[in-house]
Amino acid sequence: MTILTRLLGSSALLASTVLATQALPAEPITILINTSPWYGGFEALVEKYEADTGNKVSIDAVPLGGLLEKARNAVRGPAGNYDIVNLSNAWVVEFYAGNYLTPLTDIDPTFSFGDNIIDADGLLYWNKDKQWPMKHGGVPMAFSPNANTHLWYYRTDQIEKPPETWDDVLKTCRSKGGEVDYSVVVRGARGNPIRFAFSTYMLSFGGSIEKDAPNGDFTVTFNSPEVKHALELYIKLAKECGPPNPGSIDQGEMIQYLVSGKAKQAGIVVAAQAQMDDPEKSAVVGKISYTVTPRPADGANRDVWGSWQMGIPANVPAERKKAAMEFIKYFQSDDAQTYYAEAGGIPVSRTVLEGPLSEQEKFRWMRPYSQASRYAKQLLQYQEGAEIEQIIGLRLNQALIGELSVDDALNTAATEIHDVFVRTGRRTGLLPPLQ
């Protein structure tokens, strides 16, 4: 029995099985896509694009691992096998500079991603004479099949009221033990996990890794006192609140924490909630809800994309992009972002983020969602950032786990980020040192 069969069998779906699309015929297509927690969502459907129209895809599922490398082959050569490829944030700048991907409105002029499509910060877009994605001066290159940022997951049964502040967040510490034994869980694992998860908090008390590089200026600010109390505060809430080993926690185990009934609430991005509910994987069905990630008392609530995008490979022939853009013209439509939502993908309309699918005790996190992605920000969107992100990911882990203080950290780690700027011809600077 496939997805659709599934779905198509539960009543609360069959109010939208028919799509209001005019997806026109179109040759065979090929999808590269890595095999993530929304996968499922997005493979339902791919199968209900092709029942409305006809039109036949194939999907090429990889594990996260090589999905890099498969993108990079699959672009560079004289004909490519894939007619849509997926790419992390931290990618696309490659392939966008590198005019690797055809720009949407070369293939149909007409096309354009309505108001209610959440672009992740501009990041659907890029700008050539910049050399970054914008939306302004930028052109459509890609589409989100899930735009993923965090929410803050807590305990309805544990805590009041949902935390607004980090002050709150603190508060619950002290209720530390009991029935549930540990307060909050937070990702500290050396890399990427602890990089994207700290920039939260970061972003949060008003840091930033460089002062402005959209516009040219480079100066490291990662050594600023303000992103010296976002990570005092982090360590605080790991080894205060959280559970032992902090720096070797991922996502993986803090979902587990939490539907385990271990832990009362933590940051986790919007494509883990399907697991909360799952009466298969969670012990604490119906006790979790959403809120916005918490804020200092006198700051604002920020976040940070972590998002994916689908690209037209510009290595195709011209019919099968026309073929791939059919596909993305569904996807957008708000019958298809419904039925995507309904079978577990993350929408990125905030049509129906905030429409009467929100109103449903299952899609509790949508508004909040919604929320977040007002202000969630992209980082490291430079040709550098990959590298950058391996010395902050390191740095952090180290300040986490006590082989630095937070000054040496910061210091250390501002340091090696100026000398790459230096290196790649970049106008920089460097603050003075913590002390």
The other form holds:
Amino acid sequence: MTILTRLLGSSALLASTVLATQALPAEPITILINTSPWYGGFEALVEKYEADTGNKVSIDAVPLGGLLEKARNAVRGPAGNYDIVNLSNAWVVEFYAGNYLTPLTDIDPTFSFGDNIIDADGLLYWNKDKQWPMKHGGVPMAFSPNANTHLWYYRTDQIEKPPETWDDVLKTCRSKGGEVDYSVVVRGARGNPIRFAFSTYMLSFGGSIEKDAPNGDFTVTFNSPEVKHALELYIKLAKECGPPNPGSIDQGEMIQYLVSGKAKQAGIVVAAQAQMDDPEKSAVVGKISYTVTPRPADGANRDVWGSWQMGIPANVPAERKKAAMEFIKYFQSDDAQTYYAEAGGIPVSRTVLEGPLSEQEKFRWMRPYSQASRYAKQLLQYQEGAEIEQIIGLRLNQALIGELSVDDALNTAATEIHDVFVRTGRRTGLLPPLQ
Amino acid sequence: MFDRHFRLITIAPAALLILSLTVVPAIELVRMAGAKIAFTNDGVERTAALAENIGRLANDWIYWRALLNTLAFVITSTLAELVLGLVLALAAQRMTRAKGMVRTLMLMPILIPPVAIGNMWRLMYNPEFGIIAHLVDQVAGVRLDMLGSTSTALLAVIIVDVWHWTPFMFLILLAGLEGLPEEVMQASHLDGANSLQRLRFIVLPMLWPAIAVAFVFRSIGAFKVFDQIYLLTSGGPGVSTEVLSLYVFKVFFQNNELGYGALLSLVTIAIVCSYLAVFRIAQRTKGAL
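Okay, that is the form predicted on its own; can I get the form predicted together with the partner chain now?
Zooming out: every chain and molecule, the one shown earlier first.
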């Protein structure tokens, strides 16, 4: 680290500390959140906020399975209990379109996200005219406690150079052996797990689910040759390089394979990185490094967001909305973001992700994550998203376990997605079936 | 006359409470089943969609597959639990010492929270790290992945259910066995009946009410199975472990399709009632014979 870098870093930290501690005295607030792996970092940051500002924050931390219903109940009634609710990217459209959240600029007209803040492909904004989450023409609706996209985790003692393309990955697959049982672990469990993981591959091959949904063209493109190539690669990696029966492998198993030293590499969300260097959980402490998800030899790096968003419900009193805004402003500051990272959270400030902290060995995941954050996309941002995810998640899983051929899986999924769009009155169409 | 009125007046609050807690939600469920429901800032928006919902159900192959899976799950797991519970109860009844301790130990699986059971069995079934796969590998030289294969996943969740709920059967049947009149058992002994004859002609007929209660209770519980399948397989791989409650949950809570979800719930309730009615008719027929 150069002296100049240190000085710049220190100045930025000092400036943000001053800004952070300028939060105004405010009413006590309550936050509804899920107990994800990064929750500990968030809790620590809340404690710091209370210590720095004297403001009080209560947290209602619930398992992921119960979060959506609690959030729905909280925002649908005439008076809500929660001043900030945490929402998966799969749910935000329901909350934005239903006017259940207060635009942040309605509470503080001067508020804006800095250019350094990851907005998860515009998901923090809502364009009411287009009924689409996007920065252009949109108003800020929420902030991300974790934007969460994939990183490629790989064993530095087994793989000399970080793989850049899928060909590089396949080469390491074919040279498997030694003490490591599997070269690649692929996430194949039915539903969201395989849909989410496969989306990265699909996007990198230029594939998509629908043609141009933000502009109202819901022509189904899921059975295109690009998606077919991506799925063929996905199955090849799973069957030739990974553990047997990949159809039941979810994120927990992928992490187990890595931390137990049985696998060389896997694409897992950034939130899992903390477990790799935890000596109580990992047999490969210091042996895992991170890069962006590989790409096709003639394609580009792409990824998909599995982000979290926190919004302020419309049905809470104005004073509590203002208090929630004080927390949001504090959370965005570099000081808070730095503390958040040190406490196990995943910052959304690129200033922090690319700053002095990222040069430490412990935070070697930060730069590839920041890089991926520049091109990662949001998918399924419409009301039918959950139903379509179930269709894709089932058909991909059936292709992976051999119940359906690649062509049949994609053609069937495309037809079923088309049926959903027809039922909901979208402008839609279908590609000719794959043969 | 006064007594009758007094009874009606005193029972009325409880009856009203039960009515409001069961009939009102049931009526609401029926209303929901015929509609498409959306939440807006102005409140709940309902659009009539009974025909559309029924049309969807008729073509919803995952629901019908979930029904088959559920019936297979209910029948297999309940029968297995009944037989195992009976065997264990008969063995425990003969014990003169440590019966209390055995009864307490048998309770353990029921006391463990489903989330712990799901995680514990998921790890035990894991083909790489699990004890079951390890043992099978040692004995047969095969790496078994019970949850990852479509041919074994349903069996795997049935095994977990049998482990979890056999103690429930055991407790009911043991209580039933201990309530059997001792003099009848002694008389059959004096008459020279052997163990099998006593079981077939004395114990099982007299135990029938307890068996019926245990069977009905567990059947209803098995129809509602959710948590262990959600935690073990989420209905996969493919649709091999999709069951009715899990699918209704997905439609209701993940897809947020309240109208269609309500229709699925109603049909599921009707199926459970039909199952119980068949059992009741069978029971009456047996009684008549």
